[in-house]
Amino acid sequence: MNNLQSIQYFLPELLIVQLALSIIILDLLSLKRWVNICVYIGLGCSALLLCQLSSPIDGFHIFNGMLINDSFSYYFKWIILISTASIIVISNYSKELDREYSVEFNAMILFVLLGMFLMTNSIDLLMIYLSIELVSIPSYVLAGILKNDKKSNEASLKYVIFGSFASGLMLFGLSWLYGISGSTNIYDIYNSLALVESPYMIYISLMLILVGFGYKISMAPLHYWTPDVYEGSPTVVTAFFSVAPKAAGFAILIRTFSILFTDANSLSVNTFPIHNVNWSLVVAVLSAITMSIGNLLALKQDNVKRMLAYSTISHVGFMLMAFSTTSVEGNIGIMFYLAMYMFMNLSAFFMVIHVENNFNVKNIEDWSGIGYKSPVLSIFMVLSLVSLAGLPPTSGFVGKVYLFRTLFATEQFYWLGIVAILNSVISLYYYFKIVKSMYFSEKVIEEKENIQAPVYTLIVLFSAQNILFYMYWSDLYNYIKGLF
């Protein structure tokens, strides 16, 4: 499909570009008071355009084969859009952010949103690299948006250094594929890889590309940036990093590896690694390392944001467990879990923002007595933590059941299932450290709580999904299953 014909299927992305440029112009014209209204209306219109898009299961190529419009990308775009919209709403009530830079913050978020949309449906090496960079570069700015905060500056600098290194390695891996095939389209590259006799050539490109993708999703041993960046960034930015880029990262990881490095060249059938290049075993080992590092290091953390950063790493490990099976059921399990994870993780971070706004505390021990000072929201925080731990009756339990089910149904890597079960038990300790501090500490907080309706509503609404999807999860799972 040529460029002109493709525009009708690219309207949500075009609107995001126009929206980002519009709020910058409004700021230049000293009309900053209209920025929030413009952003809310623009995101609402993007959601409407996304609803009206036709997204067939097999999909069709747009912009001369640079992108693909299919149901797989459609699902991920909704997760990314919902999480981004909620972050923009919450950002208006965060005391950390300087109102002077609110326009720049919103513009950067929108550019990242555009990059994440492109990550979900890129099928060309150039678009894969450009979309990842479009997410990464504004993210470096967001991490250091607190200009007078040394930790924020440190977070931004570390993010840039690690990101540049991972990006360079990934670009070398992509260029290796181009050298083998002479094409940048991943479907054409697959046809060339099928003719390659030496598996080591495929291993080299695969491992280098995995470095770039693994960095985006905080996979060990590429996770080192995550705790420092999460702790130093504003909490609202940390909440954003913990969900939306992770979803986009898994979207591009699943599509690229399922098409390039499997024997079926497809997302919709069970596959095996190409040419006996057993990368699924590599992913399984990395999954075990990722979840173990995330959980074990979280045990020693006193800072809430740093603890949740390691928690994010451990959840990535659980999702990689399903990805290592190279099966359709594994992809469905990851997509299902990401929806659950979005609600339970964002609700926890929104509660952290509420506590920081009202009580100015950052460490777990400083949460003492919050369960009595903010009784309603604390109950929902406990619900989110229980869901993150994967205990019933919450959606986190259902999501993990499907991740484990994928592993045992495909009869692969039973040892990884044992590692995952042990890690689930370990995670109970550090999640309930917060609960213990909230309800079983003698310290009494004297500050008065100031309830902000949007923050309160989003905490309750997102936390309630942990119960809702525990009781009515089958419709969502069947919908995702229908996408394949």
Contents of the next structure:
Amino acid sequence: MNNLQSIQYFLPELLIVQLALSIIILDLLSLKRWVNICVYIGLGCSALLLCQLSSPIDGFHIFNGMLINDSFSYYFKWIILISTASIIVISNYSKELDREYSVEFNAMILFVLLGMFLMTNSIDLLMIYLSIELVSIPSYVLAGILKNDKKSNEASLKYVIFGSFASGLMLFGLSWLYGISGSTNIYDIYNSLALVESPYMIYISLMLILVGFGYKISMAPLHYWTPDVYEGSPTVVTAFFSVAPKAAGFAILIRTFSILFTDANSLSVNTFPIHNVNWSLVVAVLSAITMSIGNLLALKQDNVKRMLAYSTISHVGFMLMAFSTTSVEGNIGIMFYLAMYMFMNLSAFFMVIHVENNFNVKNIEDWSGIGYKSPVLSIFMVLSLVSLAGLPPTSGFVGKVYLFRTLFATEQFYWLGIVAILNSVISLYYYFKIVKSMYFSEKVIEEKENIQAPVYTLIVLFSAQNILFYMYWSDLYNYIKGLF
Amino acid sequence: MNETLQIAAFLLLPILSFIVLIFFGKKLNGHSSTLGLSLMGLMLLNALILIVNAEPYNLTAKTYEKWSIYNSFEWFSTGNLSVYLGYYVDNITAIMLLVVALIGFLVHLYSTEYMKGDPRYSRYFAFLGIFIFSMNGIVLADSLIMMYIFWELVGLSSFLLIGFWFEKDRPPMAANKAFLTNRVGDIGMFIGIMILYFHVGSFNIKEIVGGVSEMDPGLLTLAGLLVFMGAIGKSAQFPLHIWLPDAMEGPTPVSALIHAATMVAAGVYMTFRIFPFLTPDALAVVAVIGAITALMAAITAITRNDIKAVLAYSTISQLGYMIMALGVGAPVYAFFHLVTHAMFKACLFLCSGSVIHAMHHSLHHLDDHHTDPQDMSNMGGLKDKMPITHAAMLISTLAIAGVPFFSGFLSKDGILAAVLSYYYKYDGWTIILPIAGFGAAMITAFYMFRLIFKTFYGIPKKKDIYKHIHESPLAMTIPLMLLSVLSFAFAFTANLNPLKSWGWFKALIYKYGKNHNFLNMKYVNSGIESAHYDAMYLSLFVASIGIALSVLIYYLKKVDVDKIANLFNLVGLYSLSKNKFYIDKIYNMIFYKPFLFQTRTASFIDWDIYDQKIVDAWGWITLKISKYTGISDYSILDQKIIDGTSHLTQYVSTKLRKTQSGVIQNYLLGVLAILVVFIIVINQI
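Given the form predicted alone above, I would also like to look at the protein as it appears in the form predicted in complex with the partner chain.
So here's everything in the complex, that chain up top.
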């Protein structure tokens, strides 16, 4: 499809670009008070435009084969859009952020949003690289947005170095692919890969590309940046990093690997790794390492943000477990889990923001007595933590059941299942450390609690989904199934 | 949509009354009756609008165009089972709704005065609301399962209203008895519904009627009878009729509404709906049960002295008539009798309520709390003090006795004709049906006039009570007047010839007796037509005998009552009647006592032997064992192995923490090292 025809499938992204640019202009014109309304309306319109689109799983190749527009990407876009929009709302109420730079903050987030949208769509090596960079570079700025905070600066710098290192390796891997096939479109590359005799070349490029994607989703051993950056960044930004880029990273990982490195060349077929390149075993091993490292390190953390960072890593490990089955069911399981994960993780982070705003605490012990200070929100926080731990009656349990089900249904990597179950047990401990601190410590908090309605509403709303999707998950599951 | 809304109003208005009154009744208090009454008024209006839409049967053109509206929606579905709820409205439904709405409205009006000063005034009206809601649900239901749901709901509201004065001794017992007795019938009904569902695949009555032809006839007979068991319970048929006389412990307006006019008629209504697929064998059983009930209850009624008990047995007897009519293939007359009976029996009950009300006030005035205000032997001569009540009661008594010019004559005559034609056709044992029918007709006339004479005529038995008797207020007498007008024959025929029953009412329901899966209804109906005159003369004859005997014994006092009683007792009839055929005693002997014995034995085995001896012994043994396992568990397993695992995890965590040094150069080196390892090692595998 040529460029003009393609635009009709590209309207949400175009609107986001316009939005980002126009709020910068508004700022320059000293019309700062219009910025928020403009962003809300713009994101709303973007969501409406997203509703308008519809295409099959095989999709339309737009912009001369640079991007694809398919039902798979819509789903991820919804997750990305919802989580980003909620972050933008919350950011207005965070005490950490400097009001003066709120427009820059919004603009950066919108650019990241655009990049993440493109990540879900890319089918060309160039676009893959560019979209990942479009997400990464504003993210560096976001991590360091607290200019006068040393930790924030350090986080930003570490992020830059680690990110450029990973993208360099990925670029190297992409160039191997180009060298093998002489093409940048992944569908064309797939056709040439079939002719390659030695799997070794494919394997090396695959591993290098995995570095790039793995860095985005914080897969071990590329998780190193995660705790440092999460701890240093403002909490709002941490909450943002923990969901939306992970979803985008999984989208690009699933799409690229399923199309390039499997026998099927399609998303909608159960398949096996391409000839003799047993990358599903690699993913399985990495998944085991990722979840174990995430959980084991979370055990000893005192800082809530850092603990949640490790918990993010372990959740990524669980999702990778489903990815290692290279089946459609596995991909559905990941997509399903991402929706559950978005609600439980964001609600937990919002609660952290709320507590930080009001009581200025960072460590788990400082949470003591919060259960009595803000009883309603605490109950919802407990709900989110239970969900993160994957216990019934919450959606985290349902999501995890599907992840395990795909693993056992494909009848390989039983050992991975055992590792995952052990890890679930470990995770109970550190999530309940917060609960214990909230309810079972006798500390009286003197500070007055100042409830901000949007924060309150978002916590309750997102956390309530943990129960909702526990009871009525089948509609969402069938919807995702219908996409394929 | 408009229609659906109109139909839904029949459920929404009463349930609204219930919800508002149950939650805000305390605040409304005196106004709660106004609310209930106005909502019932709206419902009555709605019912009248609905009946205007009903289409009468065109006799000359013989058109069969059925007017009906129906709709249904899926309630839930699991696997293969989909359950639908919906309504089906035709002429019968519309008439039934009108009856419920009319009597419901009048009872509300009556109750405003009758229940005045009751501490739970608003709750009473709330319960009436939920009853009317449930009753309308039964009437509107298009499927047996929905009917069953509302069937249970009327059972519940009946339970609540019988036991309304729960601080007294007997009402709660009566409520329990009614509820439990009904459960027996309902279980049969549910089994029947499930049998039908598994063979036809639907709960919808219309679909069942269409689908039963492929069922095994024996099984269908069984299923039909099981469903009919529900009617035996609810319509108080032999052998489950024992609850209805006790149910009179409830407030009298409730007896009029629930235990005379509407709820007990629900069984007849349901049997009417399932009539097309009842096999001839099942119908014979239905007819016999109806006949036994009609005769037995009539005989029992003779010796009752409680004014409401007479009416209760009379209700059972009249319900027996309807059931018998269904059994001999005359559903139209059964339904006709249902409607006429609803009017005159509601009137009778409300009249008795009026009398009791007057008696009660008089006793209250005298500060006498021992005399039973319901006992007829304390009454007499009330005619002059309560003229309106007397007139209304006389009219409705004439109606129930089957005197021409009154409504009861029309419908009862039809039923008796059907019974007679059934005997003409089948001969043999079926002779018991006409004997029961005509016998009960005679006895009905007798005991109803006995009631009238004992209550309103003669000299007052207790002068001091008599002195303070007053006619009831207008809110109570208006319903009486209206209902007694509706007990005249011309209210149903608009036709002054007393011997012709054709009229607007029959035109509405005539076509509903034309359809049966197994019987040739044309043949049955022509049989009824030809037996009509025999039956009419015979019924006039027996009714006049009954009335004449009553006049002789109780008005003119020419014959001594005791002598007659002794005469009848030669064949044991008097003591049978006096002791209600010993049915309660029989049940007590063959059901309750063995059951209680069984439960006591079971309790003895369970508690005294099993729990106290065996279980406790195990407890002791377990205690000993657990002491030793506790030692091994805690000291060895818990302290060493489990805690060891935990310490190991913590240790690994501490060690791993060192990898996260915060020095970015180390991170990058680590990544590179692992990448190289992966590329080299894993590819070798």
